[in-house]
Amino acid sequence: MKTVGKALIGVLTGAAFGAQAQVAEIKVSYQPALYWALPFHVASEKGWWAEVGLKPVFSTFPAGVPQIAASASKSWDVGGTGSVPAVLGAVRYNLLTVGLTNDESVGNALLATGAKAAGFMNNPQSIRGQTIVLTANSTGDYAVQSCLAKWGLKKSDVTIKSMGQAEIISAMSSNNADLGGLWAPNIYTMEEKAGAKVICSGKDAGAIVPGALVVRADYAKEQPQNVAKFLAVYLRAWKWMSTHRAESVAMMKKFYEVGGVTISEASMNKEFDTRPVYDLAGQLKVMNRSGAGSDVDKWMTQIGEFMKAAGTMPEVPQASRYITDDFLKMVERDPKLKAFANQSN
C-alpha cells in the first residue's frame, strides 16, 4: 500500500467551484444511525456534495466487518468506518485510513443489565466466568477488551458470543444475556430501554477509539481530487454542525429514525458533548508525523496489536503504510477547497 504522492497536491483548481463544473459521481458507504455518519446526511439535505462537483451514492452496511469485505468488488469508494475495520481493511482489502470521524472512546463501552450492573461494578473479579455478547472485531469488541484488561481480566477468563448489536439488544432486554458491548446511539437504547448501564468505556479503560475516513487504495490513487472534495465536505458538515445545534439534533432525530434508532433528545446531545471531532486543522495536528510523530499511527498502531493479539491478523500493519494525510493536505493547499471545508453557514 503506497501514500498519494506529495506531486498529487495542488492538483485541485476553483474550476470544481464553477457552475459548468462537472459532477462526478462518488460511491460513499458507511453505517446507517450513528453519530460520524450524519454528515453525510447533513450535506447532503443542504446541498454542499453538488458544490464541489460530486454526487453521492450511499451504501450502508450494519457493521464495519460486512463493509469493508464489501470494498474488494469496487461497491463503494469512500466511507466511514471504525477503527478496528479499518485496519482490517488495510491489511485485508488494501483500504487507505486518509482522516478521522470522530473520538467514540466514551461511546464503545460494556454494558450490563440493570439487575447485575451494581455487583459488576463494585467487584469486577465478578466478570470472570460470565459470557459477553459483542460484535467481532469492532470498536465495540476493542472497548470490551480494554476494560478487561483494567481489570486484569483476560478474553480467556470470559466466554464471548458474537452478535451483531440488534441481536445484543435483544439478548440484552428480554434478559438473556448480562453482559453486552455495544457502541452509541445502541448504549442509549439500552440504557433508556431497558435500564443497562455503562460499567466500563473505552475512554475509562484508557483506550482511544477513532473513527476513520478511508477509501479504496485504487480509487485513491484514479480520483484523488474527489477524495480530498469527499474530505471537505465532511469537514464542512462538522463545522456547521458545531454551530448549529438545535438545527443538527432536529436532523440526527430524523437520521436515527430511518435506521431505525429512537433515542431521546438528552441522549442525542450527549453524542455531541462526549464526542469530540476535528476540524481541518485538527485533523492535520492529529496526523502529522513530525515532532512526537502522529497521534492517528498511535492510536490505530495499538488497535492493530489488540487485533494481533486476538488472532485477527497476523502482523500490525506500519502506520505510515496505510494512513496518509496527503488528500487533507491537497484541501489545505487549495484555497477554495480550504474555505470551504472551513464555512460554518
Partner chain sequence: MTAGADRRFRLAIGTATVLALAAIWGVGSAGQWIAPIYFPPPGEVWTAFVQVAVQGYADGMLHQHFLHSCLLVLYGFVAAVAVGVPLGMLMGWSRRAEAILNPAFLLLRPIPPLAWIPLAIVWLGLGDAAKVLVIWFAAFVPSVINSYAGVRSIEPHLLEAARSLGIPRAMLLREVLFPGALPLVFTGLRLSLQACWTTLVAGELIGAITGLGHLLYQGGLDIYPAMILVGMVAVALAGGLMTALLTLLEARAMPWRGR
Second form
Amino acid sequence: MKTVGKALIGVLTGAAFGAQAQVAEIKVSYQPALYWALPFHVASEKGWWAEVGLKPVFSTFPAGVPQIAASASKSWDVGGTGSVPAVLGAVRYNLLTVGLTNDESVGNALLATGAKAAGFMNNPQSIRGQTIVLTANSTGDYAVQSCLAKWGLKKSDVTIKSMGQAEIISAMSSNNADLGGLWAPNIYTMEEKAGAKVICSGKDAGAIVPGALVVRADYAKEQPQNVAKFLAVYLRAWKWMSTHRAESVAMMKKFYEVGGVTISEASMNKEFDTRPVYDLAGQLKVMNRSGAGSDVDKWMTQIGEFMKAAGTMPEVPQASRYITDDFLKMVERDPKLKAFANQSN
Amino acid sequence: MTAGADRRFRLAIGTATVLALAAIWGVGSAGQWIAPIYFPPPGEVWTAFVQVAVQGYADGMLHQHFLHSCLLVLYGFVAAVAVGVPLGMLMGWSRRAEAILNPAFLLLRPIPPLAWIPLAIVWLGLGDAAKVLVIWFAAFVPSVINSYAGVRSIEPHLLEAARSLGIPRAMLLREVLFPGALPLVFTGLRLSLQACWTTLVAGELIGAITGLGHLLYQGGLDIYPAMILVGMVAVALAGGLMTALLTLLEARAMPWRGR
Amino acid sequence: MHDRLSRRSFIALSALGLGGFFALWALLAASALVPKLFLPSPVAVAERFAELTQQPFVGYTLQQHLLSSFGRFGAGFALAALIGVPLGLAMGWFRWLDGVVSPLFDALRFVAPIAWVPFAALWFGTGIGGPILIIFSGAFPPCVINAYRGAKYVEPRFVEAAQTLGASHWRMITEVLLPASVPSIVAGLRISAGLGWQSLVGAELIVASSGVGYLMVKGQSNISTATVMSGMVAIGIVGFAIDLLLRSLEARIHRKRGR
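Form predicted together with its partner chain structure, per the form predicted on its own context:
Once more the chain from above appears, this time first in line as the rest of the complex follows.
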C-alpha cells in the first residue's frame, strides 16, 4: 500500500490537467448536513468540479459505518467521513486516508440535559454510575471516552447505551437520558430546542478529533489523478469560504435544510468559528512524516487504540499503511492544480 | 405413502440440503469463490460464535443476549395476546363493539411497529418498557384479526341453536364460542409470535444493553459479518423454539384436534 | 351476527368510535400528562401534514418521499411475488423440492427483514438492491406459504384426472394447480404486501436518504414529534390503500368464481 502513489506520481505529475477535455465521473460519499460536507455543496454550486474535469455523483449516509460498509460494493470512490469510521474502513476494506476535512474536536461532545448540566460540570465524579447514550464507533463515542478518561473515569464506571443520533436526541429531549454523546449540528439542535448543555467536548478532553478524506484503495490505484483533483476542489471550497463568510452561511443554511437540520445562524457561525480547516500547506504540514511520524499519524493511531480498547478491532492499524499524503503532494507538484486549490474566489 | 415414511423422506432430504449448502459454503469460502468481505467463511463464524459464547460480545455472553430477548418477546407477546384476543373476540361477537372499535383499529393497524420507535422512546424512555411497547404493536394486530375471524367462523346455526335452547351466556361462551374460535386464535398467536421476533431486532435499537437485537446492531456497527450471522442464527433458533412451545400448548388446549 | 344492527346505526356507532379515538388523543395532548412536545394534538399533526405536502422537508415534499418509498416497495414486492408464487406452487407439486426448501425457509422466517440491513449494505451499497433485499425478505414468506398451501390442498380428483390424461409437470402446475390456488395466492399477496411495506419503513429508518422512514428520522432529530406522526399517518394511509386495492382484487376473484 505504501507505494501506491509513489510509483504513479512520476508518471502523472504534470498530466493532471492534460485530459481536461473529457469529463471523468467520480462517486463521492458524505453525510448530509455536516459542516465538513459543505465544501461539496459549495463546489457544485460554483461549478468547480467541471473546471477540473470531474463530474461528481453523490451518495449520502446517515452515519459513518453504513458509509464504510457501502465501499465494499464500490458504491463510491472518494468521500469524507469521521476519523473513527475511517480507521474502521482502513482495517476492514483498505480505505486510504488522503487528507483531513476539519478539526472537529469541538464538534464532538458530551452533553447533559439543562437541569443536570451544572451539577455534572461542578462535580464530574457524579457521572459515575450514570447512563450515557451515544453512537458507538463514532467520533462522538471517542470524544465521550476521552472526557471520561480526563475525569479519571473508566468505561465500566458508567452504563453506555448505543443508538443512532436521532434516538439520542429523542431520549435526551424527553428527559429519558441525562447524558449523551453528540456531534454538530445535532449538538446545536439539542442546545437550541431542548436546552441541553455541552459539559465536555473532545477538545476540552485534550483529544484531537479530525475528520478524514478517504479513498478506496483500488480507485486510488486506478485513478490517482482524479483523487488529486478531488482534493483540489475540496481545498478550494474551504479557501473560498474562509473569505466569504456571509455567503457561506447562506449556503450552509440551504445545505442543512435539505439535510433536515434547522439551527440558528448563530450556531452556524459557531461551526465556522470552532472547527479549524486546513489549506493545502496546512494539510501537508500535519501529514508530514519527516521525523517521528506526522501529527495525523499520531491522532489516528490514538483513535485506533480507542477502537482496540472498545473491542472493535484486535490490532491498531499501522498509520503508514493507510494514511498517505501522496495525493496532496500531487496537487502541490502540479502548478495549475496548486493554484486552483489555493484560489480564494 | 404413510405419514411416517413421508416424514422420513422429508427429514432425509432436508438434512441432505443443509449438508450440501454447508459444503458449498465451506468449499466456496476456501476457494475464494465467495469473497470473505461479502459473506464470512465458516471458520470466522465459528470464531465469532466462540467469542460471544465464551468471552462475550456487545456487553454480554450469548446466553445472556438470548435469555433477555426471549424475555422481552414473552412480555410483549403475552401483553399483546391478553389485550388482542379478548378484543378480537368481542369485535367478532358484538356488532356494536365492532362498530365502535373497528375504525380506530383500522387506523392504527397499517402503521408498522418500527414506526412507533421514536414515540416509544419519548413516552417510555430507554428501558425494556419501550421495547415491549414496540413488540406489543407487532403482536397485537394479528391476534385481534384472527380472534375476530375465529368467532366469525363459528357456524351461526350452532349459536342460534344454543340460544334457542336457552343456554346461559357464560356457558355459551365457554362451551361454544371459545372452542369454536380456538383454531383460528392459535393461527393468530403463531403469526403474532413471528411478528414479535422480527420486531425485536428493531426494538433493541432503542439503546439495549443486552439482547440479540443489540448483538446484531453492534455487529453491524463493527462491520463484523460473522457475528451478525451468529446473531441471525440465534434469533432463528429462539423463534423456532418458542413456536415449538406454542405448538405444544396448542395441542394441550385443543386435544380434540389431535392428529 | 349476534345482535342485529341496522346499517345506519352501525355507521353512527363507527363515527362515535372514531370521534372517541380522536377526542381521547386530543384530551391527552391537551392535558399536562404528556408534554406537548411529545404528543402533539390531532390538529397540530394535521397542520404539519398539510405543510409537509407543500413545503419540502429534507429535500423533498411528503409526496416525493412517499413516491421514492413506493418505488422501492414496488420493486421488492414484485420480485417476491415473481419468485415466491412459482416456488410455492412447485413446492406443492414436487415433493423433493418441498423437502429441500422447507428447512431453509423455516429458519429464515424468524430473521427480521431489518437484520439484513448490514448485509444489504455490504452486498449492494447504495444501489436500489439494498432496500429491495430487505422488502423482499419481508414479503417473500407469505407468497411462498400461500401458494404452497393452495397447491397442496387442490382437490385430489382434479390432480388424478389430469394425471390420467397424461398432463406434463408444466401443464399440471400451470393449468391445474395455479388456477385452483388463486384465492390462496391472492390472500398471500395481501399479507405479503403489508409485511413488505412495513419492512421498507424499517429499512428507511436506518439506512436511506429519502423516503418516509427517512423523513421520520429527520423529524425525530429535529425534536418535531408532529413530523414523526405525520410520517406515521402517511405510512398508514398508503398501507391501508395497498390493502384495500388487493382486497378488492380478492373480492373480484371470489365473485368470478361464484362464491
